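Let's start with one chain on its own, the form predicted on its own, as structure tokens.
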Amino acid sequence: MTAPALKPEEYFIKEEPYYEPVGDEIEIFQAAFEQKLPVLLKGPTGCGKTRFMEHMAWRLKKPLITVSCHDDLTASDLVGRFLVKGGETIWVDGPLTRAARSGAICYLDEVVEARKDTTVVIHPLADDRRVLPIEKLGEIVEAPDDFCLAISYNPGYQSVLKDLKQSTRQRFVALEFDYPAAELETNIVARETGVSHEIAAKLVKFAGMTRNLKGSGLEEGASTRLLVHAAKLIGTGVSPVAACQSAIAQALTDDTEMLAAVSELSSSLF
């Protein structure tokens, strides 16, 4: 027996998500789209990977069904398993397949996370195929001509065990993405939380001295996601040192002096 399919109208995004393209980002997806090619998008933590995705599942009115990926993340998690419910056996799909059936867009976020066994059942999915075998019910899922593949990850942490593989990645077509340029980010902040402007610049011009400090102190500099999160706070009335600190040099490391080289460069600004 099969559990019930989930409605795909759930999975649609019903309000435009606020993205700033940075380049043709947006036309290179649509055109991939079109022509039935997986995308990949590489770049650093909080630099918009996500809100691009939810952004063009609304421009191409297509449910978004998202996968925060994992080291414990296994085949089964994302094609799906058999379950006990009432008494009875019942097969119920997982998120890949259920994008597959429905003709979604399936976002893997940060791929590289999850085990490499496990990375290797969408192969089938992101080639000429775009096929998911389901090997528990003899089943052959053909995606239809909608489905999208989606898979994003962060070339900063990549490892000799958390690397993805040529196999993986020569199916894609990949898209990279970087922090905004300054007044593009500054005008990002200021439209998402709706602090002044000059805030908003102190606090990019902030963002770029941690930037700088990557490999010599911090694992990653300031994110355009951890400047929003300041800002909130700042909005508030929490004062913009404090909100740097709490939202910002302390979400960025745990290193007693490098808090201090971080909290006196925010004090230089504000």
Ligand SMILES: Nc1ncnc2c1ncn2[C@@H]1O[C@H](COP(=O)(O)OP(=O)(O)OP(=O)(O)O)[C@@H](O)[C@H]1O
The other form holds:
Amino acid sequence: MTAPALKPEEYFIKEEPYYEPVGDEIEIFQAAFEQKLPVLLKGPTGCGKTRFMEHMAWRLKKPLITVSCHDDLTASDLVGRFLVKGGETIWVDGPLTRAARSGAICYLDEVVEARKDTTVVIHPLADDRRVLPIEKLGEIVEAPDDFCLAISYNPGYQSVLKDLKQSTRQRFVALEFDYPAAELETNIVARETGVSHEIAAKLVKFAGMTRNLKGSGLEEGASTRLLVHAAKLIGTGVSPVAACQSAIAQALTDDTEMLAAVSELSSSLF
Amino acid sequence: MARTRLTFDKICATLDRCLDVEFSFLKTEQPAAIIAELDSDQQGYILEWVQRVASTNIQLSYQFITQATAVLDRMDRGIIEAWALHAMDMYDQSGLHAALNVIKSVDKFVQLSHERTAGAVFEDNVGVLSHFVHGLSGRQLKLAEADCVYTDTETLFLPPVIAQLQTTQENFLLYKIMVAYLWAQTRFGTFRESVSEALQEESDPQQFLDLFHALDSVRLEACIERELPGLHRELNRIKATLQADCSTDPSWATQVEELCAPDCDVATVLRLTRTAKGKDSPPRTLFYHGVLDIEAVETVMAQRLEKEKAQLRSVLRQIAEDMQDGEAEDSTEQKQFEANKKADPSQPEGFTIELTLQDQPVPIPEVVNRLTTSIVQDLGDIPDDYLQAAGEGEYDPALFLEKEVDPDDVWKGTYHEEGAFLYNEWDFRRQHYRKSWCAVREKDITPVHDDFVRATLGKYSGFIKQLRKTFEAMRDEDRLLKRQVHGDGIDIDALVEALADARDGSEMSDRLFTRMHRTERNIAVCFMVDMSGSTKGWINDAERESLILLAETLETLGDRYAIYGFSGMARKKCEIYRIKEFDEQYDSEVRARISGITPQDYTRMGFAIRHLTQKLLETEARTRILITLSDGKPDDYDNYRGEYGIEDTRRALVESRRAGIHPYCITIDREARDYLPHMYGAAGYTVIDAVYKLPLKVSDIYRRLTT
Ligand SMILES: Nc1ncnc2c1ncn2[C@@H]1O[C@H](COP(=O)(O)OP(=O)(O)OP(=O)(O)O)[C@@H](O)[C@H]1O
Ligand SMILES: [Mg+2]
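Could you please show the structure of the form predicted in complex with the ligand, as a counterpart to the form predicted on its own just displayed?
Complete assembly follows, chain above in first position.
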């Protein structure tokens, strides 16, 4: 039985990822890291959570291991499993174990999507024990000081069936994310894509219109990510109305009436 | 093969039958003679429609023959059909007289339908337009049809059809422009000054109002140009095609300049109106500007402000209480909040509101945000008295609730449809829906706390145990899957075999793992229970007993389920009884309601299927099941009996199935009726004759749908 070691170099972020702070999230994350507290990022999709994590990993000079959780993700996918190679069984660490052994930041994206048994393995890591028991190896990994656990969660989408349990959420320092204020968001879009400030401002205004529709026809308004997508298209010469339609409206809904209405909104604006 | 033409006698006979001449005493010779002249294809067509219209009304059908044969050559059949259906709709809505008018003025219908092919129709566009107006900032506005274009600041009123321009797209654009213009009135503060007061001082109020409206329109179009430049370009294009004379006289240039300035507000407009009234060649409004209904605006606005003030102050009280939570402060004191205006160029007012309480920033929940936005929109600011937390018990909570109509009051009072859900019903003779035909209301059932539940549980106690076992077997369970390509553990048996294979030199399997598999079910099931008069007696007892058995066993599964009863007394009194809603616990209250299920009026099934289909669609689940429990005999007071009811029920089940629901019908009866296969065609169905069979059937359905 051999455990292939993690090559943390692969997970270091060498260049500063562009991140525009919205509030005091950087300071709070830094403090939580120093106090060895796990962090929960709350917020709608595409508002900069992943980008923030990359930025923090760069800032703290720690490797970042991201796991996108989905409804088939089991505890073994996080912790590790046996493989059979040439008639021999070998153990392979999962991403969480690798992070816990080597002192990296482990970011579990959309953690409620994962199967319920995964919470069992993150709980001991997320309180002051900071250990990861690996049942199948009979081993308990003690996380070094620079290990950090962060999870994300979008309160908007959760149904009664999939909600973050109190026993889980109360272990974390929570940071709330939302779409940045208009001016800041305009800067982000312009800076990320190189479109003019004027176009970026209109895109942000358009995003506002779709966010007004949240709850009356749309499940969610346009995220910063979608604005970045639309701006990129516009940058290559696509007309703003067409870009809004394919990069934003189509991504938000399939409802034909809603698509028509959103298209009317963008053509009114540009 | 061409059909042979019908003879005069044959036609007479058909008409006599369709038009029921034995009782109606209509003379069919003359129309029959006209039909006899037509070719066989036309004959068939006319006679079919005569029959369909006759199913609605015989007089109407009789008139239809004369009119239809006259226009048959020059009119498209699609239009004839639309005309006939329109006449029948009119009959449904307004009676014979109105319907006959439609039939008689076929030319008017043709002109109208012409309008309709190029025109934009409100009904077709209201969906897109309401999304459009909700996307624009500010208070959420509603749209409604009316004879003229105006707003009362809550609803935008628009014409039923717009056909001024050549194409549907352009006419739609005109709708959009109207919507944006009326929105601009509410958004850019046209009603922030009291126009009615201003009018009182005028000797010619109408002239003053017209000029005010025209000048304000200049201002608003400038606002639209800044806010929605794309729309403004389209507006200019439309103005050009309308060739409307929209240029203002050059002598008004200074006024126009002032009106178009970004900081121009309605006070300026009023001032300009006062100073410039009587001046030559004044600007005029265009038709899409509609009219100003100051009275409607001021009534609606006063009511809204009163309500929103109460709501805001009550929420602020709540917030103040939450903020001082724990501090032993005197809570009878009414807190005064402060509104700080934070500069925000994206708002028409140029700021957004932030609240503080004793210099501490206050988190603003969504509802406060909505209220402050709406109040600022009306007043341009938030007056201090709106920011004083309400005193204890100062407001009656009833102020905040949208008035909910008590279904019984509605029925007792005048015969109207307020607060009811309206559903179409299928008329098989017409081969078309009757629009908004059934008025459906939800009602509560009177719970009966008696011995029924205990008696039932006692009577079936052994059986319940057995049932629970059946259902437990279906519960979410972890199953260990063996011989998997990927998995959490090693499948030792498989590995040993594989190693042996490898030694033999044969290929080694890669299926060496075990994996835990969890079947997570995500079901919502809705039971629809027949409460019609025909269930009286053993069927009602059977229904109630079986519901108890079902609920007891479903509880072990943990799936979401709801139970509703249904009954009707003619189409205007269709009733759905709430017995257990999806989010409700199965508790003693629910049990008492089951016990309280009593036979009511008649059976009309279509509306109940449609309504509960809607309910299911609003419930989040991967698999949605609708199980109807009835005696399988549709009948109702007004002609729902027999084939009509069977066909409508069948249709409703088809609709439900199309919407992705799994409908299933369980009939409690001692004999299987021969129409059941047809009626329940779209659904699975079964006939049971004893209570204990029901839960078993349900478990069958479950298993079939979930594995
Ligand atoms: N504050 C910010 N600074 C810089 N870029 C940002 C910021 N917020 C959002 N973005 C932009 O938005 C894009 C989407 O953000 P990101 O992928 O981090 O979203 P997310 O919150 O992780 O979404 P999800 O929940 O869907 O994973 C980023 O690629 C970036 O371009
Ligand atoms: Mg992300």
